[in-house]
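As structure tokens, one chain now follows by itself in the form predicted alone.
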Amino acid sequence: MNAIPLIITIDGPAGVGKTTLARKLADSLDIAYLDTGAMFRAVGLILERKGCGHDQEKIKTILAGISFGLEGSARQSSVTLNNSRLGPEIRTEEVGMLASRAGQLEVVRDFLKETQQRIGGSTSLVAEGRDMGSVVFPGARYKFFLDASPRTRAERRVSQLESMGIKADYGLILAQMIKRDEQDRTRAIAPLRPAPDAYVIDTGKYCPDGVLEEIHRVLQSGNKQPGANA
């Protein structure tokens, strides 16, 4: 009899960390990590450069040409696109603003969630995005929500961006996160917010290495239902 995959999901706002954070909690746990934001920006790159606007007929034929997989292991798994890997041209905070308005279309939403349940639904994995615990993997075992005031993710976006290669402006990056925050905290499909029972930690008070345990210390008390967040 098969195992029941585990399934953690790690939420939060643009910038505050969630990446860095659920590839280091997969590799500690050595399951699979799921960037779902991957996938919202790259299916938001893809119809911004078909001019879809919101024809929701072009926008389906579209995705039906899509097909996202996952390769790899641990904090090595990487999210493809009809096979391939996905580049660093979806990390800029443009594309990510492509992300979010792709996010506001439920097509693109139903699209994404019943293949990011289908990936779920055979492998153990930490899956990273905005709706994961409140909307793809309500039944998870394990849910938490990170947040952290704008400048700070900002602060944070810019040095991630700087390691890549890509230059960076803060003021911009915080102006395009504060948009980015009220289009993702107030769309009517699936808004930005914790789930009921997901732990909320202030990443704000940590270091990376310190959300981290704060994690860890969760997982191993094997206790699914939060008491006082962090």
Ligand code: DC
Given for the second form:
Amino acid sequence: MNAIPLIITIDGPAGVGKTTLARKLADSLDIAYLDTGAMFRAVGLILERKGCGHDQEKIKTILAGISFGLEGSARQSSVTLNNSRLGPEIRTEEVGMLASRAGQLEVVRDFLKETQQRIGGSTSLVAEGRDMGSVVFPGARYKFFLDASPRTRAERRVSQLESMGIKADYGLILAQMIKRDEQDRTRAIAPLRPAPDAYVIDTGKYCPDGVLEEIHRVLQSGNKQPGANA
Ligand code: DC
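Provide the structure of the form predicted in complex with this ligand, given the form predicted alone shown above.
Complete assembly follows, chain above in first position.
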């Protein structure tokens, strides 16, 4: 009989360091890493290219032709779209905004939730996104919510984009990030917010490895909820 998959969720706003951390955590636990932002980005870009607007029927037809999967393991895990890896074109702040808009649509959220739950039903995961602990995997073994000030996050996003060879303007990134956060936090379905049983970590107070150490400390304590007794 297969063991029940271990699910660890990492949620939080843009640029908070979720991806770096989720990859390192997945590596240290030797389990897969699921980048759900990449799924919203890919869908947002496709809907934009096809000029769907809010046409539900058209969106449903497009989603019916999309199949997401996960290949590779640990930090090398990568989301696939119709069996191909996603390219760097989804990583711009503009596509982030398209993803955030697509994420407001119930039909898109339902489709991706089902996909993510199917993947997590058979594979142990570090699942990264906005609603992993609150909506998609409410029964996850451990839940973390990372936060930091918009300035800290914008600085981090600029260096991340530059390391990928994408030119970035700090002021513009900060403005776009604040707008995207507002959109993600106030949407009607699955808004960005910590699950009630999530550990909230202010990443601005730590170096990246410090956050990883803090998470390992929680995992080793065996406490599934903040404040719970071991
Ligand atoms: O994590 P990211 O920046 O790649 O995410 C891009 C957008 O996708 C984000 O602004 C909102 C949306 N998103 C979402 O609504 N739910 C998720 N689980 C992941 C991303």
